[in-house]
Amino acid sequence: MGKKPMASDQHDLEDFIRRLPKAELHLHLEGTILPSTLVELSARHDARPITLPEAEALYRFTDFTGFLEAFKAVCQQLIGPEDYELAAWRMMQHLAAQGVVHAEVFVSVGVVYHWTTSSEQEPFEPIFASLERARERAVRELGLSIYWIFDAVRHFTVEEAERVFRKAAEMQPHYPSIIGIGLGGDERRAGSEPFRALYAEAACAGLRLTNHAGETTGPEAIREALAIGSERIGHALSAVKDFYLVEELKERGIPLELNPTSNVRTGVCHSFAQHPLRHYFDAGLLVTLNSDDPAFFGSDLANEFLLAHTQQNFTREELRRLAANSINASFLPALNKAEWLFQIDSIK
């Protein structure tokens, strides 16, 4: 059971966490849309707009399948470029307010394409242009850097994932902010092996390779993700069941994008206190804290840091190490990493 800090101590700790320069590496753009913003989007598009109580009810779910259904419903309100720009800018404002200095954000390009027939006009370029407008504004006004990760949906088809990854490779020379690819969706319905050739092709194109693995499946899913070349593993919840896998992750320095509150809210982990975050950290793995879909799970990155302290007894120096891990595990250039690491060390 975690310790409960005094109010003054907690306020001081929250201030320390906010001032720590941090990177968020596992964050879905669509998962940052709050119920109030969903109501605003619905008012733009629906003959009978969704009400705030209806929107809030949508965000209440008890398992992973319920979460996927809620996520789908929110994505359906992202129709035009203006919708994406609104969602992106609000996400960036909230990141900056938490002391996040860099984020590598999943965009569900696979969902955009899944709802587009071959006869329809190419929908993604104007959408991405709107995301870039928000990103450039964030650089100017917030001092926040953003990389985009084009995310495919593993339980759609391999052909659909190919379309997503090749679009990333096609656009990346013109948009250096497109840093890599990801593979999300329902692991229970599709593993990583069918995407091996696509990952190799993406790597040859200079894209970085991320992958959701071991969230709702066993450690074998993580091994499979590593086998196809994944550089960073999202969730990795089940690695704790395999001692030799934990040792391999440590030896290879594979960054893990951990999402404790997300795992609790989707029912794949009993509580934050029981999450293997502490076990992985103590074992010397390169672990990072992330919020995944903060609007759905009710916890942003700053709160994940606070919960690491209250629920798993992370000290201030250990929280500092988690912040440093997030910079080290990012895809930022070495010089940028060194600058942020120096600032993290200087925070008192």
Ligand code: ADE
The other form holds:
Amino acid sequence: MGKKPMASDQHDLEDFIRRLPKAELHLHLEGTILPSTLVELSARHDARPITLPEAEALYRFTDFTGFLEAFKAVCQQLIGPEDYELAAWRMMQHLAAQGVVHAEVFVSVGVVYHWTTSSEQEPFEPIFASLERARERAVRELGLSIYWIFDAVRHFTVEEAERVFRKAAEMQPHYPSIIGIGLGGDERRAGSEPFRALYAEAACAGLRLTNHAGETTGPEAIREALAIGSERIGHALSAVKDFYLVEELKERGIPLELNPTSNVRTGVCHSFAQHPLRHYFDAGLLVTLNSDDPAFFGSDLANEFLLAHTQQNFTREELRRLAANSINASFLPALNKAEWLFQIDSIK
Ligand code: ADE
Ligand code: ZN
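Instead of the form predicted on its own shown above, give the structure for the form predicted in complex with adenine, please.
Below, the chain from earlier opens the complete complex, with every other chain and molecule after it.
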């Protein structure tokens, strides 16, 4: 038989990617809100709701600062529990449609607290109840499992991060879906060292520790994140500049949550083809592919897998290894990991 035409090859590969059980480990709930959903949210809250072209214009940032401003504007449209529930349920439907079987999702709890004064009643618990409703529905109707990671904003104050992490510790015994904590925001304005004691306290409370590092900053930011006990590193784009750091990440089996399209769209990496994904993978690092803020970057996890193939020549077997890495690097219990790994191996 002759070789099948290209379009059919691509279709086969897309189908293979969708059937591969995958975990998404670096995904911001707020970053999954599409312009169309933003319009809907604005119609709920604003006297003069934004139009779709205005919403689309907001997502056309050209650098990291512009991205953070757009992210903030979207967060400001998430006001009540019903807004969060809508966003969460849509996110979960989209995850399931891509063959994502498990996701560990950042919720910007730091943003919720930032906009409420201390005299107002606790704002986050009703919001969290709505997220849990969406999560339980996703387990029932989509067979999708979700863990929550409470994310603080590093360029706000340390006290604000403390409030976020203590809330996670306080709620976690009642909600096992709260798996850990993280730090996002602008690394150029705050590193990891100021949060050392808070990370230690969170670890003592049984929370898992993630951290954005080396996205807009150099390899020293990744070393600093490791020094405060971060278990997984988000982005780690600049590790490639430091041979000894790459060796350490490999030796310690530190999972990297890579986000290639995100890095291209925020202007910190020239192109997907030039992203260090391939370099790290070939060096034997525990790399995972993720979409970060897919609605802002016009991508999703399945598309990141496809781009790994088209832009960096990842073969089917290598894509299978990326899927296995995502399960291995997750915070799932060992038994669940073993089950998914078995299924990943069996996909034809
Ligand atoms: N919050 C949401 N997305 C982020 C990113 N890529 N970097 C830092 N903080 C974020
Ligand atoms: Zn992120």
